[in-house]
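As structure tokens, one chain now follows by itself in the form predicted on its own.
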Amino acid sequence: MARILGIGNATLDIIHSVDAYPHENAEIRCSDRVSRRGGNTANLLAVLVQLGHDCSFAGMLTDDSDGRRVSADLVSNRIDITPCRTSNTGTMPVSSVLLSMATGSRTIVHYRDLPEYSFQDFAKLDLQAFDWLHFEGRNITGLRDMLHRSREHYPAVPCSLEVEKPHAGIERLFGLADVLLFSRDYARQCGFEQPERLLRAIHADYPEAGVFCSWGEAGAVAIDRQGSLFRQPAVAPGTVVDTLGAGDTFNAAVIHGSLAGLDTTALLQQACELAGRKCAQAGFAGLVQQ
């Protein structure tokens, strides 16, 4: 069991299940509506706990009904929230999700008016207590200082960086992480229609990092530190129920496999299998077979 610290986001997700994604200006009914705790890093840690790790979350919470609900969910999932900061301004971030029953795809509208978890908050943490640090690629200025501190003072603690969206300046962080986790959205917004081309370009500039890119139904690709390319097809479930959080599940499995010392082939296979299992169910409860 490893001790893992995730620095990033937790949200309240409000999920509307619809038969199919609506046309603009349409008015439709949803077949189901649920709300649950979400957020990339919070999801990732919830999966890593099921994989047997001791996880802590460093992020922002609020002292209102939504914030208390998110906090309670994190605690119920055995995620330590001691490193969090509770804000007395703003509200808990909310992601409004349309989940298509026809395809299992999800469309997200995110609202946030909460301050970011700051470098000052992070600097108070004893990082020597952890075996792995995971950073969500947001709040780039603060994140740069956090990564520099972890590299300078705790170089033996490996760290991963999730790169989901092309935030201005995020590329300057790539050389500070041991593992880079890219999304299909990031690749496409940067002009790459094939994950291999993105990863070859990244590896050329940052050869010391292991680089991964998940590509939905097309599986995933990785390049290791020796420059070898690996491809893994998706493991499709019998029925796609909910793709929300599949990328977070993939990233959690990459961290788990890295900590276990798996070779890249086995690591990618495990990550795609777990992400496929996530797509076959709603939410994360019971994702890992005990």
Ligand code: ADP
Contents of the next structure:
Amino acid sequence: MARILGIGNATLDIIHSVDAYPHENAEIRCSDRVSRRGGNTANLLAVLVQLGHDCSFAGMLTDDSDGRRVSADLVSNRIDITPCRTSNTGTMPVSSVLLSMATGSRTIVHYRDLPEYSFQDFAKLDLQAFDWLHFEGRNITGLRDMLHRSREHYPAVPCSLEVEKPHAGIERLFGLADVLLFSRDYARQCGFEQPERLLRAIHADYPEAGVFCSWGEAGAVAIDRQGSLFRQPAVAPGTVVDTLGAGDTFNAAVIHGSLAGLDTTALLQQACELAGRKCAQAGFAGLVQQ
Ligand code: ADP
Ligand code: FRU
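Swap state to the form predicted in complex with the ligand from the form predicted on its own:
The complete assembly is shown below, putting the previous chain first.
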């Protein structure tokens, strides 16, 4: 069991299940509508808790009904929220999600007016208490200072960085993390139609990092620090029910496998297995069987 700190987002997700993704300007009914707590880092920590780790969340909350609901959910998932800051401006980030029953795809429209978790908030934390630090790749200036502080003062604590979107300047953070977790979305927006090509380019510039890229139903690819490339097909669930947070589950499993010292083949395999299992169920509850 490791002590893991995740720095990033918690959100409120409003999820509409639709038979198929609609055309623009259509009016359709959804077959189900649920709202639940989401957010890349919050989801990832919820999975890591189930995998047996002690997790703390450093992010922004609000002192209103949405914020209290999100905090209560984090606490009920046994995530420590003492590193969080409560903002007196803005609202909890909200994702409106269309979940297609035809394909399992999830289309996300995200609203955010909440201030970012700052370097000043982060600097108050005692990082010595943690075995692993995970950073969500956003708020690039703040994150750069956080990563520098972690590297300078706590060089022995491994850091992972999730790279989901090509935020301006995010590449400047790559050299500061031990594990880089790329999304298909990031690869495509950077002009890579195959994960291997992105990872080879990244490895050439940052050979000290283990690099991973998940690719939906095609599985995932990794390059280790020796430059060897590993491919793992997706582990298809019987029926794809809900892919929202599959990437967060994959990333959680990569951190778990790295902490357990798994080799890259075994690590990728268990990450795709767990992410595949997540796709077969709604949400994250009970994902890891005890
Ligand atoms: P994100 O949620 O960030 O978009 P991906 O779509 O890349 O992430 O999915 C992460 C992982 O989840 C993949 O590597 C794969 O193992 C698994 N996965 C995603 N979609 C499916 C699917 N339709 N069938 C089986 N596994 C899937
Ligand atoms: C899934 C997710 C959702 C959230 C959105 C934020 O990966 O974390 O829970 O609303 O992405 O980008």
